[in-house]
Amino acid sequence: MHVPVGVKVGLFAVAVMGSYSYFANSIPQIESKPPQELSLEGGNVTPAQLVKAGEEIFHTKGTCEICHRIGQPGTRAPDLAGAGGRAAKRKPGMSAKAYLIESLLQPQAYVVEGYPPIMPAVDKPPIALNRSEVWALTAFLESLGGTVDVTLNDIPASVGAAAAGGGAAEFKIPGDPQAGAQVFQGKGTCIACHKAGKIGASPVGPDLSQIAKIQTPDYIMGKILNPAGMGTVAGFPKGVMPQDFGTRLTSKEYVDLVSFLLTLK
């Protein structure tokens, strides 16, 4: 029996699609889960265990690696290699652990020369580490060339209170993220310098793919309207970002753009 060519092609296409579907479904799926909250209060923990927990936080919930590296210069923020040893020399009369704790909870108190004041407090949204996590992260930073001697009592009891109570409510503004993505690619011309997830690829400006994960809404909104006043991310040229978004964009376009950037986590 003669089978028309069109039917043969159709059957072949179905077979190929079926084989791809089978292959795709045979691959183990990875479930994305939010970071588990660490609690060490009231428990016995050795310095080694504390450092290990802090290292895990550094790489995961703390989102530190988005800006910092250890032994690798040229990132958005200072290289943390030897940070535990340098910490005691940053501010006269302040111990290494006191400086490191201050750097995590009040990062604007001392800003390393050559870097803008862009780091958020780690116990506040969007990072929102609890007291135990700040303790462990401090111990890990101390271990980078210093002595681990931080105790839970060194961390203020008020740290992470919002996280302990279930976390702060997600910040929302009445904008349209999809419309904001269009502003990002069009009228805002952001795509000329920035990458945002699957949008854009230019390395002229910082990659914004995780900006809402590491920066506060206040910073994001301020950076659009007053980019020079918010500082320039280390490793990128100054004065490139336009200063006229406040007049170039309508209020709706501005709110939509911010809404889009707040989805980049």
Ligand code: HEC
Second form
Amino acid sequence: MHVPVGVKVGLFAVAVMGSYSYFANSIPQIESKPPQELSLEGGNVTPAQLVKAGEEIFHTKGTCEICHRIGQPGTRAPDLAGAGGRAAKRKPGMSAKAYLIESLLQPQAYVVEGYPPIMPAVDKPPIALNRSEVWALTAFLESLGGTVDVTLNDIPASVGAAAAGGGAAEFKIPGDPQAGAQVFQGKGTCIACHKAGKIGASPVGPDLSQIAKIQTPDYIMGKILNPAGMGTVAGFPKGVMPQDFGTRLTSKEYVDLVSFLLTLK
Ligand code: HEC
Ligand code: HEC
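What would the structure be for the form predicted together with the named molecule, given that what you showed me was the form predicted alone?
First the chain shown before, then all remaining chains and molecules of the complex.
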């Protein structure tokens, strides 16, 4: 029987995703606190201190700079210079503050024109900022051309709960990262276009050396099976990444490859 390629890929994706979810859920939920957790709740902080803390998070734990720059075009995401001022005009009837908070927590609610919807929610793994950190980051973004008026109460109390609960932050998929590195360089041909840490040097596609730090496993898995369906990374050509890995790789090769990519952080 002839099976259309799309269907094969679909079934393959569903099967692998299924086993992936199963394994993710069967890992014990270990409380894993990221280093240098910022807590400002209940404390007295001035707007200036808050902005400073937010700036620090932007450059470090937030990993924002892997995609964004301030005052520099040509990266994979909008230049955030003036973002605090621009925010008031993004969505009619929405304040700058509300828009910025939404940009961080539900990046897909408004997608800036010309960019793909690839920004992960910052309070979920892998970035996993807590409520204080999201508060400080919002203040920092407001300070870029706008007015710093965010209070802790503006940040929903549920923010960061997913990260604090542990579990999701440290899951594994049942693959062999070393075998995956071989797939990356061999049958997968990824190395022809991508660099991954010490492996490869091609600039055709994005450098994947820190992909697990900025992207969710769902995105990484989806991008391999259905690159076009996940949007095109800004600054890179559309339609260059092959669309047929779902039929070219065996499911073991695919799972090994994903485990390898998840070590890149
Ligand atoms: C994986 C890449 C990536 C990472 C990491 C990332 N972003 Fe983004 N971000 C984007 C892209 C792409 C857009 C534009 C598409 C959209 O609106 O979702 C965007 C949009 C935004 C916007 C809206 C800008 C506007 O002009 O309306 C803000 C604010 C923002 N990001 C802040 C941040 C902050 C702060 C961090 C770090 C905690 C961060 N982003 C991390 C890719 C990323
Ligand atoms: C012929 C070149 C080419 C090959 C081969 C290729 N890719 Fe890509 N890949 C690209 C390009 C170009 C982009 C950026 C444009 C886009 O998003 O489609 C990209 C994007 C990606 C992204 C998203 C990166 C990000 O920062 O969001 C991932 C993940 C990825 N590729 C993984 C792989 C893996 C794994 C393989 C091997 C199985 C592979 N690619 C093979 C060209 C390639």
